[in-house]
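In the form predicted alone, a lone chain appears below as structure tokens.
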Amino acid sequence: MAEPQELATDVVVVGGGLAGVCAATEAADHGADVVLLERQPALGGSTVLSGGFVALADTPMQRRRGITDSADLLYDDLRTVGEERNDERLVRRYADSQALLYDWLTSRGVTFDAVELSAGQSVARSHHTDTPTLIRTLTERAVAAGVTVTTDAPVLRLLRAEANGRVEGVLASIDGTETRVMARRGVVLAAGGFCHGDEMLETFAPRQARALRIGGAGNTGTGLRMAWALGADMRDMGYVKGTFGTHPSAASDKHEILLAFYLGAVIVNREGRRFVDESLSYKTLGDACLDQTDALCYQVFDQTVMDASSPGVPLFDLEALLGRGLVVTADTWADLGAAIDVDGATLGESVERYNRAVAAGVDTEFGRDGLCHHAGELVPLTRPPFYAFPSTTAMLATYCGLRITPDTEVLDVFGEPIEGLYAAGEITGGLHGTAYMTGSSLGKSAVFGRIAGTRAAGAKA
């Protein structure tokens, strides 16, 4: 067997992301020579696929909205939807970092062009990017900065000096080659979860084998397993959860994901009853929805919240999706039952036994009492025409992976920081907790993936 092809650079990335494409940028700009692998044909992984929202507090973009926000309410809102599960010094690194990320973004040429109340907020702060037009515009300047891109480049194995020594760079697939990249500072892991893991699936999440698989199809979990065959150690495995709000016919390279009741829609199941409070993160909606038959519900809605859409704006423009057929609409609950397949007369009682709890101002039910993680004020589902969403669970990203510091090192499972090794994005753990805020994901990788390159390079963070 030919020994394989060697390369020597200062710092390696492994994953073209958001979390990757911040980490190659940052790196250079501390005046590394930077070389990032892509296993897939094109940049973008799983970033690309979500909806484009970036957990921000105290923007200028806020407060030309009116909207008061601040570091310490997004901690602490981060830390209430994840349970206190999450590392709390990761969170709080996030919540005074992420005021610094909104300037580099906008000073790079990224545009925002809406701020929307979503999962976990008790404030409207989901900045909403245009998620292609994100990564081809920070690529550029990374390339510029004299980052090398490489895609269809699969690292294969991390490489140590020897058994408990500093990771030295990686083994990859290159033009069909196998070749050593070697990294002179550091190596930054950024390569995704594992939703179309099968086999990490079933051992981490076997609930989640109903739920539809629509994340970036690298997302195999093989830069886990590299980390994990140097004795990485990993957190929050046990609170993989699926995304609700998708539509049924969702595949990888394209999905609708509609987020119609953190405007004002109840979730049915297909019995026509409630079953759970939709204020609630949608990735706790998520299990809930695996739970019932067929893994299949309905948002339903009525005049007053397809008002409330946004045009443009995924997960909440109901009407570009009514526009494609994708929501079932009719003059009464009775026919919008027919429609669905529902009975009628059971979601005609559960619209108004929810109606007189939103007059009685209590939901005795469920508990809801507001649009979205307490805030918001609810609304009676009672103007014609009626409206349902077809919605069930899909992984999009697991949000869950190796264990960090503050400053990304990647630690094993005695706790001690394995040298030369960084990790960003959605490989990691320990920001999220029990479920998750909206923009969060792709906040974490930039905030992460900023400072991960940082360090890779030598400098401090």
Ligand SMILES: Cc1cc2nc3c(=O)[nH]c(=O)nc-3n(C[C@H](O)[C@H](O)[C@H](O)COP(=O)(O)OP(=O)(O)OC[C@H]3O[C@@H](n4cnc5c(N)ncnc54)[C@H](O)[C@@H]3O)c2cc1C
Given for the second form:
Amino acid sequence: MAEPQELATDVVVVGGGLAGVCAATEAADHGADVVLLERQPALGGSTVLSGGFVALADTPMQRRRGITDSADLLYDDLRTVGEERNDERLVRRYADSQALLYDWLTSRGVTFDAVELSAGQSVARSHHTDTPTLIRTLTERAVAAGVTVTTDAPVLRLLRAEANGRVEGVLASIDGTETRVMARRGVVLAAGGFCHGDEMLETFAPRQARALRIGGAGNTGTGLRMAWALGADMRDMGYVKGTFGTHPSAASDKHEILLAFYLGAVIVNREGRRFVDESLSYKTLGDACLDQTDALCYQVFDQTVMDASSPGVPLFDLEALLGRGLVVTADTWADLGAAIDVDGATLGESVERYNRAVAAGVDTEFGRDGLCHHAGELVPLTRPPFYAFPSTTAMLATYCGLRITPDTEVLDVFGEPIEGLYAAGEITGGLHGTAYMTGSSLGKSAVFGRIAGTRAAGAKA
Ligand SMILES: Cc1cc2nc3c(=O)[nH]c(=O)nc-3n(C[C@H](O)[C@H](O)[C@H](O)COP(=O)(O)OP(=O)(O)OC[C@H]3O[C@@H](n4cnc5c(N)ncnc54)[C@H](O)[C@@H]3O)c2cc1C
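Okay, that one was the form predicted alone. Can I see the form predicted in complex with the ligand too?
Every component of the complex follows; first up is the chain already shown.
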């Protein structure tokens, strides 16, 4: 059998989503020769399919809009939404580093066009950016900094030095040829999550079997497996959850997600009944939906909620989805029920009970006390026409994985760093804990991607 060919560089980055591109750029900016290997024909991974919301606090954009936020409030919110099961050192590092991220991104030509209130946030801090433009812009900067980007190049294994166990490179398939790409300084794993990894999902998240799957086609968990084979420890594996709010017709390359419940909609099941506090993280709602008949629910709202639509902003553009025929509408609750095959009388009673709770200021049934994460005033659903958006749960991202230090060193099952190996982005666990704040996944990919690239290049982050 032919010997694999061999290449050498300073830093190898595995995966070309946001974490990988940020890591590669930082490593190159710190003087390293960098090779980025991406298994798909193009960079982008789940990043380019995402909603494009980045959780950032105390930014110039928030200040311009009169939103008071801080790193400490972000820290507290992340700890709360993760039910304090997240790693406080990672959360602290994220909260303290994200302020610089806004400037780092905008100075590289990245733009943000909206800031929204979303899951797990006590103030609006989901900064929206167009993700294909984000990846294109950052990739151009990475290439200009000297990074060699190789696509169609799946990494197959991590290579360890026999003498001391240090990770010294990777085995990849480049142009169909097995190639040892040696890394003099370090390897960064930025290979994303495992939303398309059937075996990994079966092992770690069998409850999600009924969830749809949406995400980067290359995200099958191969990077996680390679580190696992070296004894890497993992975090948050028991908390894998799908995201609620996805239209049941979704496919990976075409999907619609709506968060009308954070604008005041209620969620009912096929029986026409509410079953959950709609202001909770959409991850928690995702689990609750999977327990309902056919895992199918409806976001139900009135014209007042429709009027809160944000044109052009993903997840909150109700009018656009109405225009595309994905939102069902009727003048009465009975007719709306008939249109979605839900008992209209039960639906009407559920909404009436909710409206009475809003008027009384207390939702004794499910404890909803705000639009989203205790923030925002509830609105009664009384103004026709009425609307319903069919929704289910989709695995978009797995938000769990390798145990890392705040400096992104990968730890083994005994808590020792695996020398030479760093990880960032969705392949890592620890930041989120039990649930998820909108924008914290893109945020962690960029924050910890930058740190991983810096550390792998041998610099202090
Ligand atoms: C529909 C959707 C909406 C979302 N919305 C948001 C949002 O608004 N805000 C937010 O914070 N998060 C959101 N997320 C989650 C977020 O997009 C991801 O968690 C984040 O982009 C992960 O970035 P990453 O760089 O770690 O991984 P990815 O962007 O997935 O990149 C990983 C890359 O590694 C490659 N790869 C995998 N294995 C190998 C291998 N063996 N060799 C070489 N390459 C490999 C993959 O092909 C992929 O290109 C959303 C996700 C989806 C799917």
